[in-house]
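Next up: a single chain in structure tokens, the form predicted alone.
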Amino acid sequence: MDDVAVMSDSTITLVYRGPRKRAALWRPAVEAKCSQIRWQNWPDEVSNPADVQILVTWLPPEDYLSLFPNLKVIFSVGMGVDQFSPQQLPEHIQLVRMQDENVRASMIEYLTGAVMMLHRDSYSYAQLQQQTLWQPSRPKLAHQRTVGVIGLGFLGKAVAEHFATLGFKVNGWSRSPKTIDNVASYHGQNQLRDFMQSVDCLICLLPLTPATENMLNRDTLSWLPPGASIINVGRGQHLVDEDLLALLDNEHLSHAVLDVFREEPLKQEHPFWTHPKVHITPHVAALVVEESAAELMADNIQAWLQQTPVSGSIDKTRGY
């Protein structure tokens, strides 16, 4: 970014690709804070692609690296950046994800509901209701269950801390060591099996990288104790669908709550739709809150222009 002019009289061209309702809110927030920004909506307002230095989007245009030869930074409008293939981006292009506190709060709300439904056997009772069966079971207390969070980044750390405050035992796994109050931390491939074997309810909040793709497969899911459950709010590509279904069918796993899928929308013929132990939501666990995200985006673009630290900057070699 050393060659980026940040003088007040310079002009920096930004291209936004996404819903126009969002642009109507974000554009004035960015222009009010960053007077040198020339905002252009893709594709009809883009006058000269060679002028573009900033790209704000969830999904980039096709062949965007060739289309925008002077691109310097990409701001993802969400938490994920796997769609940009970070490890394949040129060294000079910075990649930034959205780290909005409201997104984190939304994720905690979603997971609290899902974990409590599993913890109090509500999904099982819903199945019994369909059969008009009255079969009460004695519930466990929170301290008798272990919630496991795999992926302890911006979202995962907060989720782990939250469930500890609710009285659950909480274990976490990450690539590198982490220290979190009231959370037993595991790290690295050598400790993955021990982590999985300790968990009653597994929450996946991993970033999607070549190392984490297909990480939740028959082998690793079989390490979970019999009767364990899984909640996937990371990416659909973390989970091998047929392996999960096999472990649900042989009753090694009790339930799966899935918010993300390999292909979205989920095809109508996919067996997840009709499986009695699979519970689906349409990628809604943590949605961007437009108002707060507008201010965060404006602050981040301003920081980038001023060559100061940017919130959510990605280490492209790791992919997160």
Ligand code: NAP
The other form holds:
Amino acid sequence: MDDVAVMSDSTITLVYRGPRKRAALWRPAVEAKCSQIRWQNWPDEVSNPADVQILVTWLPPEDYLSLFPNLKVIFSVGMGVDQFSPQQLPEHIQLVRMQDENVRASMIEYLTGAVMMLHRDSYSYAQLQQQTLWQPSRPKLAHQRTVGVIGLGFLGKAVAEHFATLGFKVNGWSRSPKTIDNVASYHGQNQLRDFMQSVDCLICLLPLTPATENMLNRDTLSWLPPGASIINVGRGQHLVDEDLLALLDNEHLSHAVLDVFREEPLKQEHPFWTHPKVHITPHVAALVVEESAAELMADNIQAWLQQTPVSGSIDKTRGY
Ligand code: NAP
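I have the form predicted alone already, so could you send the form predicted in complex with the named molecule?
Let's see the whole complex now, leading with the same chain.
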């Protein structure tokens, strides 16, 4: 409790690492709400690293844990926190991420486009057009397809609800069971196979943790019904690239829409670029909107200073 008194009375040093354009928006928002914050841009404004208690960044500076021996909290400027290896952070350091409504809205827009392209065979017709081929197939209606969402958290739950309102059958898979209107809940490793077997279009919205890395592999993807498609908007490390390519080449899977990759930017020579059944976007499904995020960051820092619950706090033992 001594910490509370120290925090409310004295100056707290915050180090920000990232584009200065963002700092110009966020710094006034944070300083307006939290008068005791002394904001310093990394690296040129950092006078004494031992004073630093708050780090705001996407990627931390090298050796930051020894550089900032009095660090108490890290605020990720994005939704993901896998870059901080949460399970390896010292116990006393809190980790917080953005939970931006605009990111959720953007993810729903992106996935609506991708699912509808797949649902209405638009990627296949684009290929047929290249060959000047007129080959109609009877379209299915939404209620004849099952959209499957793995990861039913901040983004996945809203995405699952959205596709249910569009009339799709929706099944979701997560670690713990869920009750979501018009969404069938599957959970845990024991129910993964049944879940995968039920899905025509799989959306990955898992966080990257040791338990979810390489989850989309030859075995699990083979459980999808023939002709199914996948959309990966989670992290590139969820997917084993060679296994996906093998299942597209042997026609078990029909298409893959990929927004995230093991290595970004995707290397020029990667086979995904030219594969006719792979559709790539450069990690743009849902980006933090700088203006609304400024207020969110300021609110989160204020909540942390006041020792009230901070939205987006990470459970470091789970890793998300
Ligand atoms: P979140 O709120 O942390 O939700 C995670 C969900 O995954 C929870 O439902 C959780 O289950 C489930 N889960 C975690 N580990 C699991 C496991 N081992 N087995 C089964 N289920 C597991 O995540 P989010 O904020 O929705 O973000 C989802 C992903 O989107 C992240 O990878 C993030 O980096 C990515 N993302 C991508 C973009 C983009 O532009 N492409 C933008 C933003 C975010 P419980 O509910 O049972 O705990």
